[in-house]
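Form predicted alone, single chain, as C-alpha cells, below.
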Amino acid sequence: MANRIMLNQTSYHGTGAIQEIATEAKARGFKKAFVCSDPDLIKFEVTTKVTEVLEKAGLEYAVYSDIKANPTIQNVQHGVEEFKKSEADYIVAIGGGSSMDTAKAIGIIIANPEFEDVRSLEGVAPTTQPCVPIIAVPTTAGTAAEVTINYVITDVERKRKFVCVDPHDMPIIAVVDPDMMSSMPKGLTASTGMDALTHAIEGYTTKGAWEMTDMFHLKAIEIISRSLRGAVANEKDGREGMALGQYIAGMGFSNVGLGIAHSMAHTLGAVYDTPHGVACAMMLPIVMEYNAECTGEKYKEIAKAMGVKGVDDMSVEEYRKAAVDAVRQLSVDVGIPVKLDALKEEDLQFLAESAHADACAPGNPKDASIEDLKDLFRKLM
C-alpha cells in the first residue's frame, strides 16, 4: 500500500511573515484578493494587519465577513455570489477554521460549479478542478486548517456538520504568523490549542496512521503540552509554540485521519453549537480510555511526550492511564468545562447516530458502535 503526503507548496513561519504574502502574489501574477474573515477579528483590525501589507504593495482586495463560527451553507453560497462578483483571482483566508474552511468551499465551488449546493461535497467529493489559489493566514493555533485537505460545513436545516476531504482544497500558502494569534482571548487559545492536541493524538492512534506521520504527530504533542499552558497566559513563547505544534498537527492528521472524538465534537457542535475546541477537549480524554486497549505501545509514547515522569518503569495500565490524566489535567488547567449542561438524554440517539456517520469515525482505531456512542455522549452529562 502507499501511503500519501499532502502540504502546501509554500509556508512561511515566524514573527512578521505576513509580509511575505505581498510577496508572493507578486511573484504569481495574483491581481485582486478576496479577503475572507469573520466579522470579529474585522472588529478587532486583526484583519486590518493583512489588508495593510495589501494595500502597501498596491494589490486590491474585497473583504467577505459573512461567516459565523460554526460556518453554513449559507455562508458558502453568499460568498460564492460575492467572489463572482469582486472580480477577485486568489482568496486570502484570515483567521480560524470558520474563515479558512469557508474559503475553501467558496474556491472549490468557483472552479468546480456543479457543486454549488455545497451538500455534494460532503465525503471525497469527486471534483476535477484545483480550488481558487488560497493564501491562508491562522490567527488561531488549533485547526490547522492552513495545511490540511479538510474543511467542515454546517447544515442548518439537518442539525449537522459534515466533513469534506479533497486533495483540491489544500491552500497553496500558508503564513503562520504568532503576531497574528497575540489577540486572542483566553477561552479561544485554550480551547483551539486542545483542538490541536486532539488532532494530534487522534491521528497518532487512528487506522491510518504511519511512521512519517507518527513523527509529525508525537512532535506535535510534545510542542502543545509544553506550550499551551503559556500561551493561554499570553506569554511570547507559549503563542510561538502553539503555532508551530499546530501547524505540525496538521500535516500528520490531514493525510491519515481522525477518530471520534472529533465525529462526537462535530455532532455537538452542530447540535448545540458548542465551539469546537471546546468539544474535543471535553471528548478527547473519554474517547482515549475507550480506545486504550487498540493502541498498543502508543500511549506511552503520548505519556512521554507531555512529560510524564517514569513512564518507561510503568505497566501498560498505568502508563496508558498516566496518559489519558496528562490530557485530563492539561485540559482542566487550561480552563476547559468536564461537563456539557446542554446535553440531553433524549437528545442521544440522535447526536450517536451523526457521530456514527461521520466522516472522521471509520478512523477511530477500536470501531465504535452507536449504543458504544451514546455511552460515551453520556460521560459528559
Ligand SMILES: NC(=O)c1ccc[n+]([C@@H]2O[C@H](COP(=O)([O-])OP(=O)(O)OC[C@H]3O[C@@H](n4cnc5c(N)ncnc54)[C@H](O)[C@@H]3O)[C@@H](O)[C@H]2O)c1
Second form
Amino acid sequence: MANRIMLNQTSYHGTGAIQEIATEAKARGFKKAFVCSDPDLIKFEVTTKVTEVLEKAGLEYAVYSDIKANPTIQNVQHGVEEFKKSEADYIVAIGGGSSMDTAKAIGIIIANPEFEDVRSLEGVAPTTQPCVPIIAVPTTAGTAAEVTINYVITDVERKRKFVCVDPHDMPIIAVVDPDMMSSMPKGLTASTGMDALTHAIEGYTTKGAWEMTDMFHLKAIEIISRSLRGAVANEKDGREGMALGQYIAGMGFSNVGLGIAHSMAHTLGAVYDTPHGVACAMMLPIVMEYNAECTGEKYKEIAKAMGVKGVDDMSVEEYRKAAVDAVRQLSVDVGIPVKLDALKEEDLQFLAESAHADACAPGNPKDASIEDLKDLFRKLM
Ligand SMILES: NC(=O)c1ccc[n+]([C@@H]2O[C@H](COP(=O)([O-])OP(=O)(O)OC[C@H]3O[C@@H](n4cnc5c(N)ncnc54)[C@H](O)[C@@H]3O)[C@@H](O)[C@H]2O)c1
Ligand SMILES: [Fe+2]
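Previous: the form predicted alone; requested now: the form predicted together with the ligand:
What follows is the whole complex; the chain from before opens it.
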C-alpha cells in the first residue's frame, strides 16, 4: 500500500503570524467566523489577540466557548447547535487541543449531519464531506491538532476518550504564532511540550513509520529537546522552538499513528481527567523501556537527537538506556511528576481494557496484552 501524507493547504509560522488570518479570510471570501475557544483563554485575553485582528479587518465573528479541557460529546453537540444559529461560513479555532478538536468535530458534523451522535465518528469515520473550513491557531505547543487528521472527544457516560481519524477534518490553514503561547504557565508549557515529545518518539517508532515521517520525527525530537527547558523559562528561543517542533511532530504522527503511551494517556484522561500532556509525559519513559526490544537501532537516533554524547560508542543496551534516561531527565527538569496519586489497583482492569481498545494501540511497535498494560499502569503507583 502507498504511504500517504496529508498536511494543511497553507501554514504560517513565527511571531506575528496571526495577522495573516485576516488576509486569508478575505482572499477566500469568508464572511463570518465561528470562533471556538475555551473560557480561560477568553478570560486571559488570549482569544482577543485574534478577534482583534478580525475586528480591525472588518470581519464578523461569533464566539463559542462551552469547551472544557478533555472536551466532551456535549461540548461538541452544543457547538453544532450554536454554529447553526451563527450563520458562520468558517471556523477559527483558537486554543490547545481541546478547542481545536471540538472545532473539528463541530465542522465535521455540520458538513456530515448523519454523525450528530458524535460517538459514531470514533476510529476511521466514513464521512463523505470535508468539514467547514477551519483556520487553526494553537495556543499550546503540544498537540499539533492544527496539522493532524485526528481529534479526541470524551464520552463522560462511558468514561472513555475516543480518537477520530478523518482526513476531512484537516484545518485548511494553520497559524502557528509563538506569541499565542507566551501566556502559558510553566506547568502547562512543560506538560504540553512533553506531549509533543511523545508524539515525536511514538511517531518515530510506530509500526507504520517510514523514511519521510522519520525525517519529521527526528527533527522534532531534536528541536523539542533543545527548546523545552527554555520555553518553560518563557525564553523567546524556547517558545519559538517549541511552536515549530510540535508542528513538525504533527506533520509526522498524523500520517502514521502513535502507540500505547497515547492509548494509556487517553484512558487516564477519561477516568481521572488527568491533563493529556501530564499523562503522556508520565507514560513515555515507561513505554519506551517496554518497547525497546522492538525498535531496532531507533533509540540510537533518539539519543543522538536529544543531544546525548558518545552514542556511536555505546552498545545496544547502553544507547537504549541513554535514550530513556534523556527523556526521564527532561521530564524531571521541567517538573513532571512520576507518580499518579489518583490511580487505584481496583481501576487497573478497566484502564487496561480501555487502553487496549484505543485507536493508538495497534501502532505500538510491540503488541501489548491487557496484562502488560496493567503492569505498565502499575509503574505509576
Ligand atoms: N488532535 C490531535 O491530534 C491531538 C493530539 C494530542 C492530544 N489531543 C487532545 O488535545 C487535548 C489537550 O490539549 P492541550 O494539551 O493543548 O490543552 P487544552 O486545550 O486542554 O488546554 C488546557 C488548559 O490550558 C489553557 N491554555 C491553553 N493555552 C493557553 C495559553 N496560551 N495561556 C494560558 N492558558 C492556556 C486552557 O485554557 C485550558 O484550561 C486532549 O483532549 C488531547 O486528547 C489531540
Ligand atoms: Fe498527544
